[in-house]
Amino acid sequence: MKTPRSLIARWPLLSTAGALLLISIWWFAGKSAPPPEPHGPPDPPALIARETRFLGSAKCGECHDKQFQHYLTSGHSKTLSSTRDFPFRDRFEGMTFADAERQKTFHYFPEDVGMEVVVPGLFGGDRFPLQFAFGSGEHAITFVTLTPDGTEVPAGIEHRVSWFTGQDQAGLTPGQLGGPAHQDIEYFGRVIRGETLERCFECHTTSGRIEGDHLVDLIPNVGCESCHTDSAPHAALMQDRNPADADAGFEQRPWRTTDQIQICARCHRGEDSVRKSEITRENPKIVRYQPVGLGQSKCYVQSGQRLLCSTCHNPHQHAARQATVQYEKKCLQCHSVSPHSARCSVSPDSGCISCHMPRVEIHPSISFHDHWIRVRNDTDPPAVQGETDVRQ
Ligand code: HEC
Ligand code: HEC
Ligand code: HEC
Ligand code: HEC
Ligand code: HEC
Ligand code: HEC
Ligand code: HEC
């Protein structure tokens, strides 16, 4: 691995930034892609390589208005923005954040070209651009800047400070190293390279490939085609008004099989994301990996894998907009017809989620519902106290 030193070499270019930043986010301005290179584009990085053509969700929405309108309210439709326009941008106006651990203060400037940050005393007080805002802001927003160092390996900085919606304030990004920074650029954030960086974009976009300090072929957010993979041919066929062929163009139909869980697990993380030994009921990490947790549940294992993500979630909608009682109805589809299935001796008709799928905290302001559905005991990660589950 190259030393991050080369990033410093690159730094003056970045910090003099306005123009460069403008180029790097050309796509947000709706400009067309640069012309192909004479010998065709280089092979895209493996994890982002996708062979099909992507149309974008709005195209699908022309014929599937209901799904599209629902989708627009979901977190999936807002997983990546330019810092020219992202939720809570106004809150950064005039904001400073003191990194107590490293004794540095960040000063934020939401400019027309995107957000910029200054740390007095570093790089002569030059502005460092924050390029991309990850996350809808439901829980948090984290900034990433691409900082190519002239090698083939993509490199970037995950900014040290994130926005935490639950606390209504900025805070240190989870996973950032403590202790002194080894070089000045690390004061701005964690250096991420190669596959780790590519994966950020892979999970937060429908398509996109890092080239230097910008993304090409970008379709931001988790769009229709993230889940309905390879559906462009279908759209083309439908465009030719041949409804009899509605099925054509779909090679796989994951929404009808248990493979669906694999589609979700690509981003929500499945068993290949954890070591077998980590899958224990005590481990709070599993709580964040819904497909792993669900896969351990007797509900999943003993129902002949009839329990899918879409049993409980309309994949086009915002999960948290659904009333809790809607989820409980799903439980009762399988747990009410005694003696054929188990009924709860404690509370047979209601309150299922708060006792069997409670929220568990994994960071002071971030909690997830434990999808390992079970009768809980003292060894389980503690449930967030005071959750009432009374949303109607
Ligand atoms: C020109 C119109 C048109 C476009 C564009 C279009 N579809 Fe469809 N789609 C249809 C029709 C018609 C059907 C069959 C009737 C129905 O289920 O609504 C269908 C069916 C579907 C189904 C259900 C298949 C099943 O298993 O029953 C899915 C999923 C789907 N489309 C996804 C997409 C996605 C994703 C896109 C964008 C890439 C897209 N469609 C673009 C017209 C279109
Ligand atoms: C394996 C796929 C994957 C990768 C890689 C990934 N994310 Fe995410 N990210 C998710 C999923 C799924 C969520 C939804 C909540 C969750 O499960 O954590 C999420 C949520 C988030 C959120 C919070 C959004 C909100 O408000 O709920 C932020 C911020 C974020 N990711 C930033 C990043 C950054 C920055 C990187 C790279 C350093 C990254 N993610 C890498 C899949 C991924
Ligand atoms: C997060 C993954 C995901 C995204 C994003 C997504 N879908 Fe779906 N879609 C599914 C799943 C899963 C099903 C099957 C639902 C079921 O079986 O109940 C489905 C079903 C459908 C259907 C069949 C009818 C229905 O509503 O069940 C259509 C049509 C459809 N999707 C179109 C779209 C369009 C258009 C978009 C983008 C605006 C989109 N989908 C985005 C996962 C997704
Ligand atoms: C697709 C059917 C299905 C759905 C939906 C379902 N379950 Fe289950 N569940 C089962 C089966 C099958 C078992 C194992 C056999 C049994 O106990 O009946 C089980 C077992 C359980 C157990 C006992 C687990 C243990 O470790 O002993 C609990 C608790 C439970 N389910 C709660 C729930 C809750 C709460 C929901 C809704 C959030 C739910 N289930 C949804 C099928 C389902
Ligand atoms: C038995 C019902 C059930 C099933 C099956 C289910 N979920 Fe959930 N899920 C829930 C409930 C309940 C919530 C809490 C929603 C809320 O806050 O309103 C939730 C919340 C979530 C969230 C938001 C973050 C959190 O944990 O609070 C994500 C992401 C999620 N589920 C993903 C998935 C995925 C991926 C699958 C399939 C592997 C899945 N879910 C299957 C019931 C279910
Ligand atoms: C391409 C990556 C990707 C895929 C595939 C994917 N998700 Fe997500 N999902 C995300 C990211 C990223 C977020 C964080 C959204 C945000 O910023 O709020 C998320 C958020 C969610 C949430 C919580 C927020 C909300 O809008 O309710 C649920 C529930 C969820 N996903 C369910 C699913 C299910 C079910 C599937 C499979 C049918 C699926 N996801 C497939 C990346 C993905
Ligand atoms: C106040 C907490 C609480 C609520 C609310 C609750 N449960 Fe339970 N449930 C428990 C406890 C505790 C047990 C273990 C009881 C025992 O072992 O005698 C249990 C046991 C179960 C079992 C296993 C029964 C068996 O014989 O193996 C199932 C299935 C179940 N609950 C489903 C549900 C469903 C579905 C709901 C919502 C309709 C629900 N529970 C609501 C606490 C609760």
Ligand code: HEC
Contents of the next structure:
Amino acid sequence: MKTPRSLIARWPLLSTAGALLLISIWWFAGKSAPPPEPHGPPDPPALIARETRFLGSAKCGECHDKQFQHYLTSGHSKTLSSTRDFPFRDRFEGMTFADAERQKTFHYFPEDVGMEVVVPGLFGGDRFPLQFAFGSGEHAITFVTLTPDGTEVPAGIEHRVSWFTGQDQAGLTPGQLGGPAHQDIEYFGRVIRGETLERCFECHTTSGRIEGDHLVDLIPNVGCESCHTDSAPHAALMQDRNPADADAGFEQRPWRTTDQIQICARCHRGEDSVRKSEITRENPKIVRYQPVGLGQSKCYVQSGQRLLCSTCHNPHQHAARQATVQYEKKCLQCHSVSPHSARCSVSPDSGCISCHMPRVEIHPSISFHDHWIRVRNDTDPPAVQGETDVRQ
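Switch from the form predicted in complex with the ligand, shown above, to the form predicted on its own and output its structure.
There are no partners or other molecules in what follows, just the one chain.
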């Protein structure tokens, strides 16, 4: 049986021009040229800088221990893993998944080199490697494999099957239902190329560059330096104990302005990720695009755009999805400050979140709070039913 790395070399994704070029080279070279030696998957993720311009979050934690310890419990610290050690790996031991739509069955093999999958009847039963596990596991984990296509454009496969934590089971990856397979390798998943693939890695790593079928300069996960740029000169100045202030050496950013929302929107999806015609209150897609929804809210507009992500969320901590009372206190800071402030006629002191920002299911077992804060009506996406807020 072929090793998983040999499959990447054996089954590259080929564009038409790339396929013809490689076939021509192979033919005129006497059909004896060996395939390029593949590279293995990255080392198990660690908070270690691979480039001198990055320090790594652990280095930041030497001075900012409180923030670093909070960060380690957040989803941001777990956005990318090697399939050698990702959460829920044990669930795939001996697991099979039946793809009813395409009448195929996936067989999974967690190995020391990473996860492998076989689809009987394809490629002689050889194993296909699953290199990277995307996601913290709070909602789901999706697998991606880099598969060069013979061009300079990065290419990869988003695996057709994901692990859904809320259901504690595997299922078809969102967006892949109904997609045809134009070449056999697409039975393993959807082809992603170019900037789209690069954006996937940009939002799940602090540093990393795609070269062929591997990443270089990899710092996995969304670390401190994903938001705090120019940290190396800051650390150097602080080590010398002669900075003018605690922000010395940092790129100056207006954190308390709408620029903060744009920083979050790079990965949590802003208005450049959606057509203007799709920004409607009944579109459930907007629930997933929290910065877009927030920007439509009267709370945001009428506050003079002072309502920011950090108004409610500490960016260093895990977003507490059920700590309802903490978020309602934020609401009441504005909605009870004076007799002239807007007061809810139904429940002026509680229930703000469940009424005006309920959780909406966008995929079975995956739901998000709707950040388009408003008085809801029958045209809005239905809220998750039967959910009890934990008031802590």
